[in-house]
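The chain below stands alone and is given as structure tokens, in the form predicted on its own.
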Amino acid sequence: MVIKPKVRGFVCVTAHPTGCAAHIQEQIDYVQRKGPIKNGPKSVLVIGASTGYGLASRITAAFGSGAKTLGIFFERPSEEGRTATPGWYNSIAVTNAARAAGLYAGNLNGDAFSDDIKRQALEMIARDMGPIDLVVYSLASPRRTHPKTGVVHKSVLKPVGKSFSNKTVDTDKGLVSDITIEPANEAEIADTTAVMGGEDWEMWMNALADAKLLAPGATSVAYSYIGPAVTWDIYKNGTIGLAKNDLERASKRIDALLKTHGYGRAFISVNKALVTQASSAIPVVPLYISILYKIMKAQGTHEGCIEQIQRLFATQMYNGSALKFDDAGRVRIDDWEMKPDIQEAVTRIWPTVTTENLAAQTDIAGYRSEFMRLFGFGLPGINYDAEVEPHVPMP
């Protein structure tokens, strides 16, 4: 079938599985080019592996350190007259890639937050792969099903405490608007921290020291966003910064867990705000993404996920470095997007957008084309004219 873009709001419904492909090869000629990462992990779990900054953890794991991984993800295949989601072909294309590369590359596709894809993953770990030096903690997901509970929890993105006006873009559309969303009541907390919180990733932690499947010296990391102030109501200060939160807690817990068996440590690195399939979701945030790709891209500081993770590996986990925290204990790789002059120059911009000087005073050219890039469409050298296969199966 002719697949294109069918765009609903936040979200592509169609992917395409040579755009997808080629969007990985790019990401891996990119750590390729950087070269070796000395010292670094040799076999590693990533949950949440198949978008985003897990992603971009699997691909600098396999092809900057020769690992062996695991990816973990909850991705739909393709079915009658439908393409697979493009985690699915993500995913694909990296096992493809990784096992040309005589790499290991585990897939288990499911539900992470449940005991039996944890029983599965310590089984694969434990009958190919031996003790895991490194843990990545990447989920995004909009609910989670308990455990122990059976209990559903549904997140949701609200402030807290009080409503929450600002303006916001239909990057779609391009329409330039002010929004106004009222406060999560206790509930919507409550499930949202269940959901984005730290329970399951010290659940998986637990699992792996219980089963004796950790390495000495094993690592493990999860991802976060803090941002400016302007995002702060409805990010750091609402239902998903106390999420975050309470992945802080883990953390912590998680730490002390590494280091009462002799292990390694956990911690948090805050990454930037880049263009993903969750942050396309949050009001507000891919206005400020837009601006802020233009301004640095004209200094020249812009990253990705995968160059952000490439220096994270590259430059203070692995290669002899030492991990730089901030007053919280957090790893901090957001620091070019905040630096005093990058914001100084967001805040001065931002009140001037309007949907008639979007294109202007933004990059929303960038943002529509960085997002229609995770579903595998404008890639260099793919014709989109083409028939292509959409039922392709997981190796």
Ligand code: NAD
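Residue numbers count along the first chain shown, from 1. Computed from a prediction, not measured in an experiment: that's the story for all the values here. For the two forms, the rigid core is made up of the largest set of C-alpha atoms that agree within 1.5 Å on superposition. Compared with the form predicted in complex with this ligand:
- Relative to the superposed rigid core, the position of the CA of residue 79 differs between these two forms by 2 Å or more.
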The other form holds:
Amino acid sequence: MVIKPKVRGFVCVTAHPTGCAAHIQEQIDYVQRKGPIKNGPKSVLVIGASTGYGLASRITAAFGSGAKTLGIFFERPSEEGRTATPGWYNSIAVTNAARAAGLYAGNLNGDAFSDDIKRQALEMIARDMGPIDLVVYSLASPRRTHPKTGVVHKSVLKPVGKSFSNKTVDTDKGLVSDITIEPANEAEIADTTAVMGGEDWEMWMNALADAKLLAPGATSVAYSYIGPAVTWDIYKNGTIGLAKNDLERASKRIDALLKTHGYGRAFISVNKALVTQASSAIPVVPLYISILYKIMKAQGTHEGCIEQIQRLFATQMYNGSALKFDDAGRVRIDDWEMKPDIQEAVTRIWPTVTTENLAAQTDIAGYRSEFMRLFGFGLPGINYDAEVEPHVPMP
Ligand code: NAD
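Take the protein just shown as the form predicted on its own and give its structure as the form predicted in complex with this ligand.
After this comes the whole thing, all chains and molecules, with the earlier chain placed first.
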């Protein structure tokens, strides 16, 4: 079958298996070019391992420090004549490359919020890996079925307390328009925290501790975002930001738990705004990313997920000295994004952007090509007119 992109709003409903494999290889090559991460992790669980920041974490652990990895993700597998979601093909490519390099790579495709997937993960870790020394929690999900109550919580991306009006861009059509989003109600705030907050991360860590599957000195990290004032009403001070506050609450409790396990640690890393399937669904943020990319590329400081995570591992987590925390106890790998000169340039460009000058004022072209690459399209060296088998089993 010849596989072409089919974009519907902020998703692409097809994915290209060889294109995804090429995207993975680029990330592996990057990590290997940067050289080994001394004293890196050896036995790693990545929850949300198939795309975006979790995928980059898995690749950095495996190919930067030779770690065994277990990846948990929730992807639609391929079928006869039907493509999978890209994370399925990504995970196949990572697994093949890791095993070719002699590294253990296990996968569990299912609902990470469920007791069943946690039980299966513990079994695989006990059987195949031994105690875990790094747990990366990198889920981005629109819903969570609570494992104890059965209630289905749905997250919303809304402001809190007041409505929010700003510019946004339809990245597919290239239209800049104004958007007004009404504030969330109490139930929506609680639901978003139930999905994107820290309760599930704590459940994972308690399950690992109870099963005695945490190595002495184990580390756990979850990812967050803060960003510039222009996005605060919808992000930092909105429903997702409140959920991230709960993630920070959980990080302190998990840190205390890990301290009892041979002086381990848990923390939040605040990462850069990047094109991923999760961020493309947030109003206003894609316009911000398009402006940010233009400025950071011109300055030579632009990074993608793999550059961010390789830098997090090499210069913070495993550099042989203590983590550098901000005033609130978070690691900031968004430091280059938040530099005053970068943010001043965003603030200057933001009010001037219109549909007519979008291409000149922002890196919308870069945004779009990055978005297509998430689905395996636009990679060099791939013949997109050639027949390719969409149905690929997990190895
Ligand atoms: P993403 O959409 O690329 O990845 C989400 C991952 O979660 C995928 O592996 C997916 O399969 C998995 N997943 C979703 N629901 C699941 C479920 N029920 N069970 C098992 N797996 C499930 O997202 P991302 O942008 O890489 O986000 C990861 C984390 O990084 C989030 O906490 C996000 O807030 C944070 N972050 C993202 C950005 C950004 O700009 N993209 C910036 C800073 C922080």
